[in-house]
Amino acid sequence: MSQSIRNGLSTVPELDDVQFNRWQGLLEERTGMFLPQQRRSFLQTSLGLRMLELGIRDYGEYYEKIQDGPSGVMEWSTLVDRLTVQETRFFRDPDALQLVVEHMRRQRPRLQAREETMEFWSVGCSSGEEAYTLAMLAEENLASTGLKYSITGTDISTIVLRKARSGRYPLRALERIPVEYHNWAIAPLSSQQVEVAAQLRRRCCFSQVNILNLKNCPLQSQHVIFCQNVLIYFRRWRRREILDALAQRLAPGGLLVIGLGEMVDWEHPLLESVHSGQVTAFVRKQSTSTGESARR
């Protein structure tokens, strides 16, 4: 008897090799995410639970539903939310954040002279903790000098984006936020929930973006692009494509931060590597022809 996912009296059959390859291919085609064999149980559980909710017991039937017109588009969106939600937290990588702070301070005089707004982009922002962390650092290091800033968080999942827009988090989130930010950056809502302060929420916006379609993303001339713990879900050739697109969206002098070890052999003619043993980052050169293509 085959193994199954159980929910009361309902069951969903095991995801066999053929079905796994079929769903693995669809996910990669539409989102770029690659699920290796080691994550088969994750895919089976995610598909199975959703199928049980819909009263579907066959993977093929559910696959056809995903392909069926407008209703299939809506169902696909629901499934993607289940498959792409990632864990995140405030102040996740102190070394990378310190690099961002140093970059802010270096860029501050030039942007003040031009009366420019400093633009930040959190790629794969999930439920918003990373974007609001950047907002806290910008508020502390830029706002006091009169320099304006703006944070954009993007993700493919509509569910996490709704949470990000609310700016509300469980009380335990405070454990990750340095004490010096508690009084002005976070407001208590109840004994179990806190809210990011209004002046920070006003500086942040959140949009749904499929990282495979960055050519359609309107964001340009970003001063900081933070893209950590995103590339690990993609094949290496796809990581290069994503990074090439992000490089084009940096302002001259802008900073691109990725996860340590996520892409160790990538370079781009517009960028220079930041020499650091703790952070993988790049700075866009002040004057380089934008027509050059990335080195492969």
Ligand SMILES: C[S@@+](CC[C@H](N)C(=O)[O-])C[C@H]1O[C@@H](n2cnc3c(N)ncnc32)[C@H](O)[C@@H]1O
Second form
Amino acid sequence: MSQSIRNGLSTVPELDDVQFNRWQGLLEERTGMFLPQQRRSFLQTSLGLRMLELGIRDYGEYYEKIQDGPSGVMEWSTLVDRLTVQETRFFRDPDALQLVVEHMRRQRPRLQAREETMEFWSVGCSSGEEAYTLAMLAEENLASTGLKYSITGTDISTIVLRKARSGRYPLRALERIPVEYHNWAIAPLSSQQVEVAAQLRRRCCFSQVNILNLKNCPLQSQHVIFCQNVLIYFRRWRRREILDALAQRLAPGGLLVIGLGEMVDWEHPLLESVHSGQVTAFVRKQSTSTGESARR
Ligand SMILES: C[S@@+](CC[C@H](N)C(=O)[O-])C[C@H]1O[C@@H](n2cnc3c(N)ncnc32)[C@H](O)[C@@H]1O
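Right, the form predicted alone is done, so what does the form predicted together with this ligand look like?
The complete assembly is shown below, putting the previous chain first.
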């Protein structure tokens, strides 16, 4: 059983079983995120601190507020931002990124011949570091050959998306970006901040998409879908549904990358798994009548 938590002079009220189940259910229904019993005190603290900010002392009252028209929608987006794990960084998973680079190089001649733009989607992009990392790699490997590219970052939280759109990061973000990108991909803004170069920001757009509602999402025919460190917060049946929907949004020959171990026994008739010890990835088969493999 969780304890009441003191914050300064105020106390966060205890979340009883009924309220825990109610909030856990609402969160899962709206975001897909499943908070197990072990994360009960996290839920209590996050809800309770927000209630203190609003002067609300009762979980039931706050629950009603969340459901209440446009102001409820606004409050829900603040709460989602508090409850979701948004940890991210530039160049987070080098093995997965290497796979994307190899894929770009392999696909380049075909897309050039058709004058197609190479489309990348960072699903659950948080504050944008993943999307801008893809932009740096695409600029390096595609732009010099004249091939156009575009990156879309999507997330459920409007607050992280605002940070992503700004393209501004604390100076320490530079530590995560390999030094060879420093002089063209990132510009100093002040003694505290850096900014992603304008030529990369122009290629990136950010939009609110809940991955539970992909049927409303216009993105189709993506050449790379990068969905890392998002599915882990969902139950397995939901991960399958999301992956099925992402598979449909890949272009023939397109690459889907998920976090290592985020889904071990999933397969899809449109996809072939990519054999790599360090990365979980799939390629959409080419839809030619000969059944030509996407990896050839
Ligand atoms: C841990 S971050 C991962 C960020 C980035 N992909 C990475 O690997 O560095 C997870 C992100 O998924 C987002 N998220 C959680 N539930 C979501 C949903 N239902 N739809 C869209 N995004 C969601 C969160 O807001 C958060 O920004």
